[in-house]
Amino acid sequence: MYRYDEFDRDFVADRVAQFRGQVERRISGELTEDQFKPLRLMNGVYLQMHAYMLRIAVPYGTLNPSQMRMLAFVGRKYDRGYGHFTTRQNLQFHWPALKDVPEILGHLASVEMHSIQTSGNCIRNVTADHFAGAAADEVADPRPHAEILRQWSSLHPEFIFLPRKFKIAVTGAERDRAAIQIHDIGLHLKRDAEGRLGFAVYVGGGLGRTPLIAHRINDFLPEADLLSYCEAILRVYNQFGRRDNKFKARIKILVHEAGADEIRRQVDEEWERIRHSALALPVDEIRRIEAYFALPASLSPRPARSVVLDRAVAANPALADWLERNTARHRISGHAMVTVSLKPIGGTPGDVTSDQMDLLADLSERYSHGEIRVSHEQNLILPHVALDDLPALHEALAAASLATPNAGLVTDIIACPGLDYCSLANARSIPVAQRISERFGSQARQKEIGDLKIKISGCINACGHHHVGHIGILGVEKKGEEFYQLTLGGSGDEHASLGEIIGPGFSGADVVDAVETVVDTYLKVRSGPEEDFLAAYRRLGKEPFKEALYGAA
């Protein structure tokens, strides 16, 4: 992982002690809460519904125990004992004080963590395929790359005030598990025929008011270029994006409007005239930051089959569920990459308790070298740990709560804090989350249906995600009341795809009974159990589900 430099430190270190300073004037009335906005979403700080929320960064997802015990830490003396893990790998206290945030910021510089860009009109936290560095299809780790676009663009001069937030996502497979078609710049690391790694580049992504896919306007950056090229992109939006609008300011706005080709032509000719004059990237730059995220040197090749695991699958029919639903293949031989999920049946996604992020820390050391990742699906993982382990792993995970056989099925369920927490929000997404769970909780159920993802948003600005749901659920208000209108067919996978409207929304009580309803259908038409959700709707489109829903035209 990578450590900070003493200019990371000192970085930091001095905007604790510049917000501090803010907070005191803030709380003595000398700053006026519009005086004060800007600098505390400068520092991640929002004022939701009841309270003031920390949202703190975890760039490109990665953790180690020490960082997770400090969050642990956090939660229990500065909120109410637990945190929430969002959609951008970061999480989000959501009941500290005003008085105890620079407090707070201390703790975490202290570990190397922070809350800086994680808000405002900026280069936001940049995120990266949780499984990176360990899973067995990845071309290149990409997360050397997003450290040093972190550094490249905290504080960068020319875009700490853009016409809107701004958001990369990398991803180094060709299974995208990092969304990267719906961020401002997606980036897919990939090698071409000569070996030689560079990027394929994906520029006006983005949901919310308006859901856009990202167009490729590179198929092939050389990794040197990645800085002087974004450079090129951030200024055509710094210089074009509109201002005006908050609502259009978002760089897909500018790409929808002008056209993929004419933006290619703009970047393609500030590119040009930067590119050589513009920060480049030295080889052995490069080579030295992925350095710090080469593999462990304890992490060595086992058998393939471990006899351990096999008596223990015999022994334990829940184990067997957990292995199928929460492992995935490592690329070392006698190792799994493991989803712990933070998805409880009847539990808020996302969601985890001091004492979990305490055990969790501990298990990172004793089974997975001391790496912890984010995902952006809201759940954790433990990406390097021996097939010998896996049964003690699972025995302490399930002894917490942390051991739901339910990755990607549907009660995996992705959701934003909704009219809860959040001032923006229409409708509350939890508690329709919480019902659809414990409505689909049955394993048996669960297995049934297959690969599904559920994900739901309670207001336009999706944080949630709902418009790349297979099922989306978008919480909206209607005179008073709160109605769900749902989504099908959307993907953010590499076969990316904006779900489809699909008739009047529903009320809070009948939504549930909807999402069933879909679900129902889709397993009356699906050609069989291979065929999964996705696949049966981008075959039969909308018409089984509107008639099941709504009656016959």
The other form holds:
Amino acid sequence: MYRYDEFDRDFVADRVAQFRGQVERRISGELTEDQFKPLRLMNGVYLQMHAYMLRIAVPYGTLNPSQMRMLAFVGRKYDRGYGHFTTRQNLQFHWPALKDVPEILGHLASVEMHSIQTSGNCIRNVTADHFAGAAADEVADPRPHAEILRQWSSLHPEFIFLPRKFKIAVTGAERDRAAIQIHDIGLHLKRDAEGRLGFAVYVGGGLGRTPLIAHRINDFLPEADLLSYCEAILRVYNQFGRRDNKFKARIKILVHEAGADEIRRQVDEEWERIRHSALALPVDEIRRIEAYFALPASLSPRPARSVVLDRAVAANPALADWLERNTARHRISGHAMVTVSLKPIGGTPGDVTSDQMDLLADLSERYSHGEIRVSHEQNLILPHVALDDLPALHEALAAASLATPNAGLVTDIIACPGLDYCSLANARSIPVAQRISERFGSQARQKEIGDLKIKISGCINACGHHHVGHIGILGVEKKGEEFYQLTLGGSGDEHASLGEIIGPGFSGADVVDAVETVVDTYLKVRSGPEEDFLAAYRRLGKEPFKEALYGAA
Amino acid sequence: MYKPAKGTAQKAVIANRLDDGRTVFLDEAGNWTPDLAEARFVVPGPELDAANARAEAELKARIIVDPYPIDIVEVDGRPVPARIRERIRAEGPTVTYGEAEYEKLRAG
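Alternative state: the form predicted in complex with the partner chain, after the form predicted alone:
Let us now look at the entire complex, which starts with that chain.
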């Protein structure tokens, strides 16, 4: 993976020192809260329901074992022994003391991590396909380009005070696992007919109170033009994005109001002015960055079938379930990508204890060539595991409650922290996720239901991506009580769609029953087990589900 | 000290401590306590005005941040915030977390 050079190290160290001074001045009273708040937010520090929260960037979701161990250490020493992985591939600590944050950031800097631009109206952590660099279906690893974007966007002086926050996601496969069409900029790395690399560029996607799917404004942007084109997009947004209304300030509103054709015209006009500037990427530089992301030299092809694995599977049905759901085909023969589920039945989605983090660091070294990924679906990935090693890895994960065989199933739920932690939330998310998980916890029942993505947000800001859940759940407050609105038919993949509101909301007591009614209806109306929930919904529309939930009109 | 009020809505002042961010309540002595039962309960009027003034002074003295008054209701003879948001702030997350959750799931 990418290693900091001298510039990166100095830049992060300077920022830690600067924030240490700012915290000291806040505590001594030189800075008021109004003066300090934007400074702490630029360093990922929020003030939430019970304590401060520190959000740590995991660029393009890639971690090495030293970084994972440092997160474990910070969780143990400065927090309450756990962390929470988010839908932006970041990690949040929910209990750090403000006075300790500079020290925490110093520790993180020692393993090339930071919290810069994890908040505020700037370009946030660039996210990527969690299988990047390993997936069999990938055209090219998008992380080198994500790293180039990270370097370009870090403290970019022109884009530190944008109208609103700005999120970029990249994928290098046709199958979109990075949800690029619900980002401000989505980049799909592909090859043209001559085999040259470039990007399909999507702009203006986003969730929140006004969910919109992005528009493709460029079918093939040569990779050398990546930065100049993104800079042109940001310039158009920075100039014309609305600063008069926070709720209309994202680029999606600008694209929606001006129209994709007009935005394309404006971007092209700006791009023509700057595309041959210093922003043009030299091919040598791209290839230099790519070298950081090369597959480990020791990762060599092996036989496509593993006798060790076949024997173990025959003796262990739990291993068979886990293989079926939590492993995916690797680009190198004889290997697999492993999804480590952070969704134990009845657990908090995305939470992991410090002890589990330490174990995962050890296991990544032993079985995955020292690589770990964070998925936007709040799971972890060990991307390079030999088939022969899968039984031993499964056993080690199972001993630490990390081998729940539910990737992509009904209990693999995305949930934001909700009102249990977040000061923006109107309703709790985690308890709803836990109750749904318990309701559908039987492995046989989950397998019968098949692929089904439930996503829960505790407020309209939609950190839990409810708009693109096959079943989305939005928590609202109504007369002092928590209510939950269901949306059906959303998807964040290459066929992105926004879920439709199915009808009046449900109380906290009733929402799990409502979800079960939706699922049971699907099982009744599907054409067969091969038709998954989303396909059935797209074929039939909402009427059968509405009728089951509310009765015939 | 909490005394059930007859027909009058009671209030308390909630805030976060500056240095560690913990949720706290203004108490009778003008200090801050994490325990709602030890909070100063006031009624709208001069009592609430005085509590708000004390909170404002403590904000300026950089002891706390983001103070505001909340409604209190009585449940089983105990003072409880009227809104769920402040109930959760007073009592902590409604779910177990960290090692406690890990052990609970393993036991279950």
